[in-house]
Amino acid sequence: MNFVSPDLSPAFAEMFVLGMTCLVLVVDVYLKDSQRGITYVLSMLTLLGAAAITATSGVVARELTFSGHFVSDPMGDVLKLVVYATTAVVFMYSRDYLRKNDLFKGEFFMLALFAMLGIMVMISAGSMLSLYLGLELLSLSMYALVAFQRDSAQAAEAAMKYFVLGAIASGCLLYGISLLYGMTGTISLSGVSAIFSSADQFNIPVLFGLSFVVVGVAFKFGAVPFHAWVPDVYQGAPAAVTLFIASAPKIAAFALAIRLLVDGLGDLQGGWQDMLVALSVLSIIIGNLVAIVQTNIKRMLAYSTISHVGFILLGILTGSQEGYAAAMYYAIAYVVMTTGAFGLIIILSRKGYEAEHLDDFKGLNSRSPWLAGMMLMLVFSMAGIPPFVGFYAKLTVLMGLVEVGLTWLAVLALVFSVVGAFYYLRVVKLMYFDEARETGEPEAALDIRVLLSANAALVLLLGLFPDGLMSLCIKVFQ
């Protein structure tokens, strides 16, 4: 039997990051703490490293590799470059709150990295094994970043939360690949495809073990009813790791949802799409209604996350390519919002306290209308007001359920986002009409400030001009 080399060069990226990573790992135990700018520095080489390799290796057909285990195609190069300007941000916004609470160890940027490494390999999957263990990297290292303040009481508790329900997410996932296993004989998402586009589709056993892989996937996303974990791991952990939480894993769990349920399980939307449309609902009534009564705003933000979910959610089952650009963009603009939202948390916390009362915004204005400015065109953005990208995102998404028939689901997608728009209007009036608890004006460094900028600008610019982003998340569908 002759053995076939696999193509390397689909997979160049991750290696790359792999490697650079190890390297991280290695250099990071011979520094002293007064030389952990190093470890930034050689993270923010590993992004830019691997940025340029997907963007100079660009294809523009699928390609598989590695036995089928890793595909290669235009959706994963632009995802990947996505998630790696937004851990590039992450790092940019963690850096200085890290420092002010002597957090800033090599350990963030290595999890972090290897997090990344794991999203990686999901958006890259071919199969349901190389899409499961990108999953557990991920989650693996999630787990550790949590908990990543030791000497927090409250991390340690949310960490082990989050490592429990994970655990039973992933067995359920792991069962329900299992299931498909046993029943197609292949781990291939296009060999499962091509089974059951020929076969009886909606027997018992197939519908059993689709709910399972819909519970992974829902998990993954902080869906409801698996959400339990979201509010607290927010809350629980630092506001640095909140962030890398919040933002670069909801890529990774709409590229699980879309090359598991899109690309494998394709032929069986007739059953996977009853079960979105349950979970979809859930998320944008409870997501919304539960969010008005916090008063903690990264508990604010995490029940934000989960309507922004069910919105995500809303443009996949639509099961048209229109439905998968529209679901697409917004899980990109709702990245590009929330890293700008905790990066204002992260600015105005300081040594040994964290700003996540919405109290702590109060009379922002008076103490840096620049600051305040900032935020209220960011939580405008996740309220869906226009001209803002919020807006245009929620718009695609409901424009794909008129086109496919699902108006009463727009409709009632439409409803709650006026109820949700009540609690981020709640943090427009703190700031602007409400007296400041503190005096002076946060601490900030420059090229912070350039970003969270540069951030807000973002929401604007896409919210004016979608058609750029829109059209290339609808190319790569086509």
Second form
Amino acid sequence: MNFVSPDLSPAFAEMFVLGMTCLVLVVDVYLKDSQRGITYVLSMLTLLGAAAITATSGVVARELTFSGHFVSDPMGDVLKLVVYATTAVVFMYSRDYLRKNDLFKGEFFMLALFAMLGIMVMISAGSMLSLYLGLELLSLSMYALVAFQRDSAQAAEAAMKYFVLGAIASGCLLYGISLLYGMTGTISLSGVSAIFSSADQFNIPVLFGLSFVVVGVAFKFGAVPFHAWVPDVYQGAPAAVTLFIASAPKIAAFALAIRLLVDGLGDLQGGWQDMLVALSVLSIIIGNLVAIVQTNIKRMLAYSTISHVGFILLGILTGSQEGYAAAMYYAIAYVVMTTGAFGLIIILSRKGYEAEHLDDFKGLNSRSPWLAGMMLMLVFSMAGIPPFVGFYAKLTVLMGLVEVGLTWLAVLALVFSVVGAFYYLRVVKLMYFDEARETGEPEAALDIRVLLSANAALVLLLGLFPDGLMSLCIKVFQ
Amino acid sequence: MMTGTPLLSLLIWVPVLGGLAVLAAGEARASLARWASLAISLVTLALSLLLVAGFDSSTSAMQFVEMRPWIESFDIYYQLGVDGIALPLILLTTFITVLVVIAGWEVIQTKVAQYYAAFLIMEGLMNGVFSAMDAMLFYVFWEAMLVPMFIIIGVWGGPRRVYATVKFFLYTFLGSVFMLASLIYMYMESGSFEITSLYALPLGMNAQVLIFLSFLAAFAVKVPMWPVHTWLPDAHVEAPTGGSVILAAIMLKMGGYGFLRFSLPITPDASRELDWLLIALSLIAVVYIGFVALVQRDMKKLIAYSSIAHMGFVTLGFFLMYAIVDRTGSLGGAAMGLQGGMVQMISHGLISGAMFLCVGVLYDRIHSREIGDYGGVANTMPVFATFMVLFAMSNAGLPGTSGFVGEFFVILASFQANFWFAMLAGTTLILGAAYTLWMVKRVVFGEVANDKVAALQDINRREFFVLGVLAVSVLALGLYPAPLTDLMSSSLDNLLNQALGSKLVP
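Can I have the other form now, the form predicted in complex with the partner chain, not the form predicted on its own?
Below: every chain and molecule of the assembly, starting with the one above.
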């Protein structure tokens, strides 16, 4: 047996990020606290370099390398670019916040970069093994990030919960994978796919393995009934970490679902469709209903995330290319909206005080009409009101559903988005209709203000001209 | 007639961008915001007059058509156009907005720029609703409009404004999501969101009934029809005067417009099948809500209920055609019902706007909307009293005012359909007179009721101008409605053909 050196070029971006992250790790050790800005700049350069590599790779078709463990395709490239951008935005929003709370340490950037590397590996996974490795790299970095504020008991508790439940979910996923391996004799996703396309699909062991895989995916998404960790982790983690957890890993979860369920188990669609129907319906119903009674905005956004996840799953379960494209569009739109919302929480936070109560938004319009206007756009977008991007995200998913004849699901999702509108409206009510509890404009550096404005403007622009991103998402699934 | 300038786009984007500019200028200079808003709304009015000047009323085809690809992945176009049905409503929108801007001049003292920006943005969006010829574009404008209205009621409204505005938002949002589901379904059938291609799409009876009902959910809430009207009294009462005027004068018309643009031509067979439902709901609105209006103690609430009753006439007129054609075969009678409904929409836009402005004038002075707090206003505000009595008379349908024309057409048409329809519809002449004139009697006439009324100052020149312009319009439309009816007659005839045809799959 000859050893053939694999073609490394499709994985340049991953290798670059790994190398740079190690460099950040080493350099950071020699920096004084006052020089921590260098770590920040290096991290940003890492993202920039990775973006340049991915953007210029020019992948037009699916390429496999590392004996099929690594796949590079247009969908992966688009998702990776979104993840770089998201991580960069997270770093920019977080910088001041971390400094104010004495959390401006190299570990934050290093862990986030490792988590991002995990996401990249998941996006490009060509086999169940690389998928799992990516997932663990992401999860372990995340556990550490949540616990990153060492003196906070709340954060420690959240990290503990996240770790225990996450480990169970990983175990479920791994068990499911092992069952599938046992039945097919291969861990390569294309190999699994080839076997299921010819074999008798629905026997009990296959469904058994499939259920465990779906449980793992659902946990990573935070879909009901595997959502218990989401609100606690969102609330317990420092706002900067919550911002990261709420954004980029959802892209990872989407990639996980597509790689496993579509690339690998696409022929079992009849099997996982029903499971996803149950998951998405429960997520949309419970997410929207429970969000109504929250008084903590991080928890409220956590439940709102759960309902958004329901929509992403709705797109995936259609089993059609249009549906996958819709789910991808939804996931990207969700990330854009959610970074903005958490960005505003970060702006409103002060040293040692998290602006995590809904009441902290009271009278924001009197304190800063500009910030309130930006939040207004973000919130209405999340509620799915046109002309903001959230509407088109919902629209594409619903069109995918109607196309495959699942009109009842579309109507149900629509009705619950009306229920969901209620708690989004409450945020607007607090900002616009209520008296402010404190006066004075929230302090925020100019670059963060510009960033938030750009973020909200993107929500509007993607809504006014939705075609660019939409056709991109459709193209990568053709 | 096709002109080079994209007039309809200007009608949408001049106010929207102008509103954003006013918003961006900030609150620092309130008077600048006022004058800028006035200028923008006047420019928009001028643009809509250009539209009327260039309009060819002899054809039912869409005019001033603009078409650009917008979301190519789903064949959604930025497609605009007006016909004789949309044009009067656009004119009403631009006209009323100018008056609302003037009416808020000294009244609004907090967050002035935001107030005016909200109204200007809403004007643009409303023009968009009336000129969109792509169903998805229509839906985008239709929903986007909720945002500024939500803010207007919530920020500048009365004591229970939060309850009212959330209720308003959720009610209308819930209604319209069903419409969205139908639009998506039809897109899957026809491959297009263009309204004209939806007209040509054959649909089975079951599909038509479901689509019709989903449209009904969206439009009935907006009109509003009994029993989904309950958001309206709350929203009207709590909204600031300008908000009430826009709500009553224009937003309610969108429901009526929706029936004409979507329900009747897209689902003609279902409309024929279910016309009894619409007629029944309309008659309930006319009679029952008329009685409800009679017992109101709050002036704004009374006018709100009166709006529901008057809008009942609109929907009654729209859906009489099947009964008329079945019974007499007279197309003229059917057309009269439609025309009556349309005239009633425009006329109600003017009258209800005027009535809310009258209440606003009183409210600005005494800060009460209770009828019981007034009495003998005519003694201290004679000029104002003249206006109020005039508008009340036209609300009650006095011949010579615009309120008479529409009601008269609809009642005449309903005689051809069924005597009892006409009989019930006719009760409005009694009920409308009763609740409106009784209110006027208690507020305007009699002895001066209390010190506050005794201290009232008559209307100033700004208020006189606003009410005067409306009074002239109400009288002009009442004495000589021909220009309006000519404008829309060929479009309505075309609609009648579509609505009486069949789209069932052979």
